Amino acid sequence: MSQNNKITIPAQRVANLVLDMATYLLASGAHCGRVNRNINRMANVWDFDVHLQLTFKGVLTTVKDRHNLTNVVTRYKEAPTHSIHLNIISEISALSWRVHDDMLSFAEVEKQYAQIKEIKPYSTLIVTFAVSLSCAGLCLFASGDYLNALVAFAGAFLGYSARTFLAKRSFNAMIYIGVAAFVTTLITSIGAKLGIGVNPEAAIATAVLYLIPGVPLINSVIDLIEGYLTSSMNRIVFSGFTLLCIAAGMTLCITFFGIDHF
């Protein structure tokens, strides 16, 4: 990349791309270290210093041109609603390496990043079916029979559908997680009351596992190890409240049905 190209890139334009990319990565399930490495891998090619302050809800960045100290800007942007999309993380990581290896221009990166953002997620029906099938499989691993697995599948399917319905209508995450846990446990509790299968408790225990915040929990540990303490604490608190809402939804339903041996 020529010296002239580096100088003519406004810091404001770089900051816009950095903030959009960083918040998109966070919302897609990337941990802070990965976000920082991907962004700075590209910024170094363009001779910009990028300092990122990453939190669970947004990103603060300062972008400074190494060859023009007046070409500097500090900006903040909130992250969109978190929705795990590992394909997005992989694509942006691959883009950062193409910038590093092939010295892509800034305009070309903007173009390729816009194409990445157009990647459509899997359809809701496919995701719902896959989630329900995984819960049914876990039920079998937990010593349930095929009837218990069928009940777990039905509970997870309806619970995840309720979660998706409320999430699309911008309900608070803790509300739709609690409702999903209640709906799922409602179905599996009915199965237990009707005596479906040899181990109804296995269906109750495994049907709600799709709600467990696995990615935030894993990322909180990674962030803690890598020194991103603020983000780590945010993720831990969010995961803790998520687990509390799951427990509340399950407890309410189990108590309603009078299941005292779970």
Second form
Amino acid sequence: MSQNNKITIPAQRVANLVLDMATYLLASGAHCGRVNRNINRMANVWDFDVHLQLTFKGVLTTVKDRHNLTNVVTRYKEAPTHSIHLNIISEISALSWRVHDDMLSFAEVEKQYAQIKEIKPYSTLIVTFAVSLSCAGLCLFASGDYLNALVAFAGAFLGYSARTFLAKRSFNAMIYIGVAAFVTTLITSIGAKLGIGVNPEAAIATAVLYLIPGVPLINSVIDLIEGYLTSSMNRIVFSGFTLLCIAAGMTLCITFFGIDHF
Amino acid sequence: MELTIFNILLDFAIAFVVGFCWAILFGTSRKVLYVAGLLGGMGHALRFVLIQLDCGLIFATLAASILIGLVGIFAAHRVNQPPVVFTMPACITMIPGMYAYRTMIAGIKSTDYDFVLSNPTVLPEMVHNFMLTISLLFTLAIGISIGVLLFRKESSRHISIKEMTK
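Okay, that one was the form predicted on its own. Can I see the form predicted together with its partner chain too?
Let's see the whole complex now, leading with the same chain.
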């Protein structure tokens, strides 16, 4: 049934790759429109119709061969744990354009995708340092002085270390976010108690910002604009709950020191 | 703060560091970390100037995030990466952390009934800061998705200045 003497690719195999890529993209922080475009760009080249149902927790897909009505399959796959890694998005996007421009074969794409999955994120030490530096910068923006920024740096550094320590031991995400917020606020509150800097409030407010779920928050609005309502609601609920956990961790620490000081 | 060249440059420099470091947290490719820093610095410097000129916080943030979104699309052509990988960390430089914090503090304080009765301003304060936080977050999202909103194109690769000026 193949056209132009091309070897028919089993829909099963395409579906597996599509699901793998879509769940990995979602977990790395892509919005639904991007996942849909990237996957369909490739599927078009191989003459397949791909329909996707994207949610936060998993992906449902139907893969149809345009030239063989019996070569069709519907599959579901759960997404891995979400961890933001935008480099994956760049690489898969570049791969889909290579397929579009150079007509890469299916087997070649499977091989290149396996290489993309090998890409490692930045090392924990670099990320911890970067996170602390950016929280110190945000503290300066919130009209803190250099001493406040130093306190924010220390708070973010220890808080992020606590977060990665607990995350490695596979605690629930909400637990380690709460604990990290608590640790960070503990440091910055001690700084405020000791009267370091002119505006200690700035350090307390900005040192926890590394926990803000920025990518899901922004993606939820983008999904809303593009009409992926289920995914958008999922993301809003997820990021809202994360924000609540940050607030809970901070509240615990602040009431510990006495709310009247803030 | 006064509107001097030095202050604008200082603002740019801090925002560059914040954008750069945030791009590391988001795992942007090593080759384009500096683009995130430059976009963040540029956007935040514009926001700083507009706020100093009394344009209002929300308008200034909207203008800055739209600038980041637009320049991000054209930067994407040059480095061959999707624009989100650097517009997202760049927009984070303007995240309304202070207002979110004030909302939370006012929320905690309002759990004490006697306190609310003696300081009724805590409730309008909470609502004001909450609305500011939400509005600012929304303007950031608009800036990042400006390409999708304005150009009606499938991918940023198909957006070109030539076509727009036709």
